[in-house]
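Only one chain is shown below, in C-alpha cells, and it's the form predicted alone.
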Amino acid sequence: MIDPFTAVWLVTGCSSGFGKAIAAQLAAVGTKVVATARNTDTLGYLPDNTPHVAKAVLDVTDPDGIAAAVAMATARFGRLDIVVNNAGIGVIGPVEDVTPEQTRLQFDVNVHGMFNVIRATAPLFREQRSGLYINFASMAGEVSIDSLGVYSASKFAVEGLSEALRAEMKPYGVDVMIVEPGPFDTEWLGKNAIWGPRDEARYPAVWRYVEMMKDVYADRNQVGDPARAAEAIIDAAGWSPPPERLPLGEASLGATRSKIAALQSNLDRVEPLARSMHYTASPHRSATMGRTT
C-alpha cells in the first residue's frame, strides 16, 4: 500500500484539466510532485523554489525528453512512487471523415505517449518493487459514441494496455488504476480538441450530437468538478489495493452499467453458436447455424 501523501508523484499534462487539479492539490498539502507540461510557463499556478514541487518539460511523444524528466525527478527526490498518465488530446468527428494525420496524432499522444512514459518508469518501479500507474482512459474507453470513434479507439487501447501492464507488473508489487471520467469542466472541448472535417450533409446526426456535447460541457450543472475528481483519485491511490477502474461521475457509471448489460444480453444471444465451435459439439449443431433471434 502506498501512502499518497508521502509518495513522490509524477503527473503528465499539468497545464490544465485533471493534471492541473491533481498537481495543485498535491502541492498544497506538501506532497512531493513533479508536474510536467510541454511548456512549463503553463505551470505558474504552482510555487517556485519550493522543496516539494518540481516542474519539468515533458512531451509524451518525445522519449528522450521523458527520460530527462524522469532522471531529474529521481535526482531531486530519490524515487518515484506514482505516475499519472494524464496527458491527452481528443479528435472529434465521424470515423470516415477524420483524416489519417489526425488519427495518427490521436494515437501518438494518447497511446504511444503512454507507452513512452511507462517504458521510462517501469524499470524504476520494478527495481524498488513498488509503484502505481494511474492511467487516464475515459467513459469513452468503455462505450464509444457518435463523433468519438477515433478518440474512443485510443481510450479502448489505454484500457487494454493497462490490463496487461497490471498483470505483468503485479509480481513486482506495482498496481495500475484506470481512471474513466465522464464530462468534466476541463479543456477537453477547448484547447485539447482536434476537429475533423465537418460535412453536415453527410453526417448531420453526428454533428448535432457534437453541438449537444458542447451544451453539456458549458453547463456546470451537468459536468463534474476537476478538483473533486482530483480528490477522488488521490484518495483511491491510497486504497489497498487501488481500484482497477475508477469511473468518475454519474454519466460514466451509467454508461458502464449499460455496457455491461448490453454485453450480457449479446452473450446470452450468441452463446449456443459460440459453443458450437468445438469438435465435440452436439450432433445437432448444424441446425443452429445461421439462426438469429
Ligand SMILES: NC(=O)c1ccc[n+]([C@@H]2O[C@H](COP(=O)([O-])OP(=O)(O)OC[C@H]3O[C@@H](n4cnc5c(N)ncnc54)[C@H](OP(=O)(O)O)[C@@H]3O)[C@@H](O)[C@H]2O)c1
Given for the second form:
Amino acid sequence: MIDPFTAVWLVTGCSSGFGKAIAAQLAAVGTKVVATARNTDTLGYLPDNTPHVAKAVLDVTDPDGIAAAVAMATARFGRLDIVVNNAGIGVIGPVEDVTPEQTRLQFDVNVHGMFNVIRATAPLFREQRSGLYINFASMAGEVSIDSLGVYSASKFAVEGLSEALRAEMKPYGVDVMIVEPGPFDTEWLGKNAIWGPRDEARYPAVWRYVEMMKDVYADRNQVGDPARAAEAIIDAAGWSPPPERLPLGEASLGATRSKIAALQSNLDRVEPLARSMHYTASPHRSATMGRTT
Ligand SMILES: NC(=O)c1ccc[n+]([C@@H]2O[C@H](COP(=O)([O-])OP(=O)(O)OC[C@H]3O[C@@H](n4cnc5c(N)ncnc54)[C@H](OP(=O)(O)O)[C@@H]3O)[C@@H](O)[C@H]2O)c1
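What I would like now is the form predicted together with the named molecule, since the data block earlier showed the form predicted alone; can you produce it?
What follows is the whole complex; the chain from before opens it.
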C-alpha cells in the first residue's frame, strides 16, 4: 500500500484541468510532486523554490524529454511512487469525417504518449518493487457515443493497455488505477478541443448531439469540479488495493452500468450461437486463455 501523502508523484498535463487540480492539492499539503507541462510557464499557480515541488517540461509525445523529466525527478526526490498519466486531448466529430491527421494526433497523445511515459518509468517501479500508475481513461473508455468515436477509441486503448499492465506488473508490486471521469469543468471541450470537419448535412444528429454536449459543459451545474475529482483520486490512491477503475460522477457511473446491462443482454442473445462452435474447452485453455490465478 502506498501512502499518497508521503509518496512522490509525477503528473502529466498540469497546465489546466485535472492535472492542475491534482498538482495544486498535493503541493498544498506538502506532498512531493513533480508537476509537468509542455510549457512550465503554465505552472505559475505552484510555488517556486519549494523543496517538495518540482516543475518539469514534459510533452508525452517526446520520449527524450520524458526521460529527462524522470531523471530530474529521481535526482531530486530519490524515487517515484505514483505516476499520473493525465495528459490528453479530445478530437470531436463523426468517425467518417475526422481527418487521418486528427486521428493520428488523438492516438499520439492519449495512447502512444501514455506508452512513452510507462516505458520511461516502469524500470524504476520494477526496481523499487512498488509503484502506482493512475491512467486517465474516461467514461468514453467504457461507452462510445456519437461524435466521440476517435476519442473513445483512444480511451478504450487506455483501458486495454492498463488491464494488461496491471497483470504484468503485479509480480513487481506495481498497481494500475484507471480513472473514468464523466463531464468535468476543464479545457477538454474548451480551448483544447480539436474539431473534426463539420458536415451537418451528412451527420445532422451527430452535430446536434455535439451542441447538446457543449451546453452541458457550459453549465456549471452539469459538470463536475476537477478539484473534487483530484481529492477523490488522491484518496483512492491510498486504498489497499486501489480501485481498478474509478468512475467519477453520476454520468460515468450510469454509463458503465448501462454498458454492463447491454453486454449481458447481448451475451444472452448470442450465447447459443457462440456455444455452437463445438470446440472442446480443455482445462488448460479457459476463456481467460489459460490463466488460473
Ligand atoms: N474534462 C472532462 O470532461 C474529461 C472527461 C473524461 C476524461 N477526461 C480526460 O482527463 C484528462 C485531462 O484532461 P482535462 O479534462 O483536464 O482537460 P484539459 O484542461 O484540456 O487538460 C489537458 C492537459 O493535457 C495536456 N496536454 C495536451 N497534449 C499534451 C502533450 N502532448 N504532452 C503533455 N501534455 C499535453 C494539456 O497541456 P497544454 O496546456 O500544453 O495543452 C493540459 O495540461 C485527459 O486525459 C482527458 O481525456 C476529461
